[in-house]
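Take a look at this one chain, the form predicted on its own, written out in structure tokens.
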Amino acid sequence: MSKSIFYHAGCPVCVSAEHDIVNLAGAENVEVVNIGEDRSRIPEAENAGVRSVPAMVTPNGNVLHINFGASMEDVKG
């Protein structure tokens, strides 16, 4: 993985964090995944270690949970 992946669920907390992360890291360095819209990516996020969103998975596999918005259980409904 050469880019960080920023997972979120589309809530206001998540969207605000998305803007900050993209501004800090640069759009070319971050893939943004809204798992509220693309639910097929939920297993991928969970396998990477994401337990709540918003969260960013770095290129070396570290998971950075940012400003708790929702648990993955809440997202899965």
Given for the second form:
2 protein chains.
Amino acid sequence: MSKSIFYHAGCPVCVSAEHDIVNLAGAENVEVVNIGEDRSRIPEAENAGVRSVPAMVTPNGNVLHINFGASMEDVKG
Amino acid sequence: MSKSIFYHAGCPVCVSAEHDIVNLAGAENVEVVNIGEDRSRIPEAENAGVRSVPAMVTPNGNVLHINFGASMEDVKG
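Previous: the form predicted on its own; requested now: the form predicted together with a further copy of the same chain:
Up next: the whole complex, starting with the chain shown before.
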């Protein structure tokens, strides 16, 4: 099974959702990317359709925006 | 492991998210409830903190609002 990618930016909403998603899917199935720290991956997230964080991109390319922590504009600052 | 409960109301956004979540967590770990059809479970969803669908309530009681299909007010009609 391909991995899902969970993008977040370290906000409290993000961290809470990360724990829930990793518990649900299993840590081995989810790559966690902090785009607040690893800013080189912001374009990749935007290209995948991520408009706010936390969000998860599934192996088939769907984007699940989970709750609302911050917009991509806020992350880019 | 306790089950998560995925609440939806049959909308296209809901169905898409349902497939993604079931693929991610495994069908045996998620109870899927259509509160558009099974309206008796609307109060339970609201008490759990669900404000829009699709949403998932995790075993520890966190609510993950996923994308946005419809508000609870719309579901109640």
